[in-house]
Each structure stands twice: as structure tokens, then as C-alpha cells.
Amino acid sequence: MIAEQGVQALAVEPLARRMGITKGSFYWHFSSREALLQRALNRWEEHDSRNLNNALGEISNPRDRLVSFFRRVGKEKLTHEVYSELCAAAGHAQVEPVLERVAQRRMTHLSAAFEELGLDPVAARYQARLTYSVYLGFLQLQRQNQTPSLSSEEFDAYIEHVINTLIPG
């Protein structure tokens, strides 16, 4: 729900609706909405972790590692729509932290991969700012159906641009 409508419209009632049961059932479970809101998030931030390190860090070769960042922008299009409508609560209570850890956790990753390039730790981490700010322009710009229609060559060829723009080698 939270891809499909953002945080604002995880509400109980069309929740429970939706999903076929009655509001008390849902509140066996949950306490509140903020409840249901945590545990979402909770679970959404311990999927990315572990494709984060699933995907990334069982890759030894850092170019490697930063390219496959890239490549998966164009698939596991559900994390990245909740990633994109959290990005745009970010100013939510219960939102803003989760959004701080990832994004930290993520260019550490990006970070530590541009040092074993070669790049001093400062220029390190601007190049792993930069390639992050690249990714949620991208996904910000999907969120506003503001991205042309490219075919899957096209797309790739997109991906392959800004690989090469980006990591060096």
C-alpha cells in the first residue's frame, strides 16, 4: 500500500477493507496505525539491508560491486516504490530515521568501493554522495513520470552511460 498510495494512505479501514478482514482483527495485531507503520518499515529496512548485502557485498571485486548497484535499479521495482514514497514523507516522524540508516548504510557500501578503487576515503565518499544523488534523481523522476519511455536496449544503454560516467575504470 505504502508503494501503490504512500505512507499518508496507510489508514486501518481501507487496510483491513482491502485485505478482507474486519478492523478488530486488524487490531489483534496491530495497536494503532503507527504500530502497523513500524513494523512495515522495520521490515521494509531489513529487506534492503539484506539485499544490500546479499547483492552487494558477496561481490569481491569493488567495479563489479557498484556496477551491479546500477543494474539494479531497473529491477526490484517494489523496494524501489517504497523507497521513492518514503523519500517523499520524508519529513514523517517514524519515516525519517529508517530513511537515514539505509541511505547511510547504503553509501558506506558505495563508499568503500570507490576507496578500493584507488580514491582517497574524502573523494570516496563525495563520488559515493554523487552516485547516490544519481539514483534518487532517477527514482525521483520515475515517481513523477517524468523518465521517457526507453525500451529495454535503451534502458540499458542508459544504465551502461552512467557506469561509465560514474566509476572509474
Second form
There are 2 protein chains.
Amino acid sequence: MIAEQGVQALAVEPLARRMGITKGSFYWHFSSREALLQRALNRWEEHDSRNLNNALGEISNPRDRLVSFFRRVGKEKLTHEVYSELCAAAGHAQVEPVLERVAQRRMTHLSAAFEELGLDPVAARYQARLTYSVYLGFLQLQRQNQTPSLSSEEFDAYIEHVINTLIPG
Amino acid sequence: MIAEQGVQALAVEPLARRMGITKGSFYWHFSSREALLQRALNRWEEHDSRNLNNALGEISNPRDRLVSFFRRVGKEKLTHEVYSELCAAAGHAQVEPVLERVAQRRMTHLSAAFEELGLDPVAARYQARLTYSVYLGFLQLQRQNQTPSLSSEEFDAYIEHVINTLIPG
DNA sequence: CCATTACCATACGCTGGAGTATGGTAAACG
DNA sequence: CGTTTACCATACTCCAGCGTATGGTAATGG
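Can I have the other form now, the form predicted together with a further copy of the same chain, not the form predicted alone?
Below, the chain from earlier opens the complete complex, with every other chain and molecule after it.
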């Protein structure tokens, strides 16, 4: 429901309707709507954290790791949709810390890869932030239907362009 | 109110309270909350459109124009805050078309500047989208308090880095 | 001078979501 | 075999925002 309509759409009564149960039942499993959201957020963050290590941790060549970071945008659709909606809900007290940790983790990964490619630590940090900004901006454009379809050759060409611009070597 | 708390915070009763009037009075001036939001959106879009032409249209040197685009992120705080919140409300039926037009206008400007710098039309379009993504991603990071303060020297250094990476020549 | 117009307040009804109180049922268990 | 436990429904209350009905007042104009 977060992926479809955003954080605020994760509400007790709509959820219950959708599941064919009632509120009474829901409140046996969760103490409040806040608790439900917290569980959902924790679940997603864990999944995302594992994903980061599994998918990118294995690739030893730093350039391939970075390239894979961009190519991944096209896959794992659900997770990206959730993240996109979470970004839209920045400012929400429960969402904010999640976003902070996730962005931090990911940028640290990027920064390490850029350092391995020979950039000095400061430049690597800047480049990581820049790269992550591109990713965030892409998600935003996607929410506005301003990106070519993910499976078109224009999309692939654009990704090529981004890779060539941002990844040295 | 949009800049402070987002589109959904622009509500009739809170607005009336804040102005020290009542709902009854509000509904004499506006037919509905929707109408108010529409007027606010139109107003902002017009202001932004004029701004684009005034600030960037005058600069003849395309590189300076691009550099000024980035430097502007630090200024015009209110407008950027509004835009940032509008982006968060993408998916909203009234907000969506505004976002689409604004992004289109701005990217067209960027694309033209890159063409003037010698890029072929396709590369210029890609580079414009990339550049605009960086801007959107920056706004997002700002919403998450993940950027250095706008008036620090680290911020200036980062902007330098971005300019050097994205603007040819 | 009376009536219309512009502007604002009071007081209502409606809706949707949060949370609670209470009772029902089926399975497991002592 | 009765009772506890897990799970679910019904039926409320509470609250905040949207919109409306209606009446008051001050200024303006025929």
C-alpha cells in the first residue's frame, strides 16, 4: 500500500477492507497504526540493507559495482517504489530516521567504490553524493512520468550516458 | 503553508485559524479548498516561469547560465521549498501537471545551454535530464537534512565539484 | 433613507479514519 | 469436559477537516 499510494495510504480501515477483515481484528495484531507502520518500515529497511550487501558486496571490481548500482534501478521495482514513496514522506517522524540511515549506507558504499577507483576521500564523498542525487532525482522524475519506459532502448542509452559521465575510467 | 508542511497542510480550517478569521469568511473568497490550491499552484508556477526567463534568460554565455543554475539553488529559498514540497506531492491530481510543465520548461532551458556548448541534441537532452536529476536529488537530500548548510564552505566546494563534473569546458 | 452589496461569524451536518468495549467461536489443553 | 487462548466481528466514541445555511454589519448607491 505504501508503494501504491504512499505512507499516508497505509491506514487501518482501508487495510482491513482490503484484507476482508475488520478493524477489531487488526487491533489484535497491532497496538496502533503507528506500530504497523514501524514494523513495515523496519522490515523494508532490513530487506534493503541485506540487498545492498548481497548485490553490491559481491562484485569486487569497483567500476562494475557502480555500473550495477545504476542498472539495478530498472530492476527490484517494488523496493524502489516503496523508497520513492518514503522519500515523498520525508518530514514524517517515523520515516525520517529510516531515510537518513538508508541514504547514509548507500552513499558510504558509493564513496568506497569511488575511492577504490582512485579518487581521494573528499572527491569520492562528493562524487558519491552527486551520484546518489542523480538516483534520487531519477526516482522523482519517474514519479512525474518524466522518464522513458524502463525497458526502452532510450532508457538504456540514457543509463549509458549517466555511467560515462559519472564513473571515471 | 505549502513550503512549511506540504500540500496537504494547506487546509481551510488551519488556514482560517492562522489568519484569525473563520471558515465562513474563507468560503466567500474561494469556492472550495481545491480552488484555493489551484490558485496557489497557478500563482507559484507563473512566478517560477518568470523567474526562469529573467534570471537565466539574460545570461548570454551558456556556461555562466549553467553555473548560475546551480548557484541559484542556495538562493530563492521559499520558491525551492515550495517546489520541494510539490515534488513530494507528485501523484496529486492538481500538482502533477504543474510538476510536469515546470520540469519540462527547465530541462528545455538546460538542454539549450548544453547544445550551445557544443553537445549534439541527443547528448544535450541526456545531460539536461542528468543535471536536473542532480538538482531534484539535492532537494530530496535537503528534505532529509543530508546536505551541508547552504552557507558553509563545504557546500561551495561541493557545488564546485558538481559544476566541474557536469559542465563541459 | 432605504436597499443592495461585500464581507465576516455562528452553528450546523457529513465523512473518514483512529481507537475501544464487548462478545462470539473454534481449537488446544489441563 | 470444561476452560483458557487465539482470533475475529459488531458497535460504539472521538476528532478533524470539508462544506453549507443563515444571520449580522458596514459601506455604498439610487
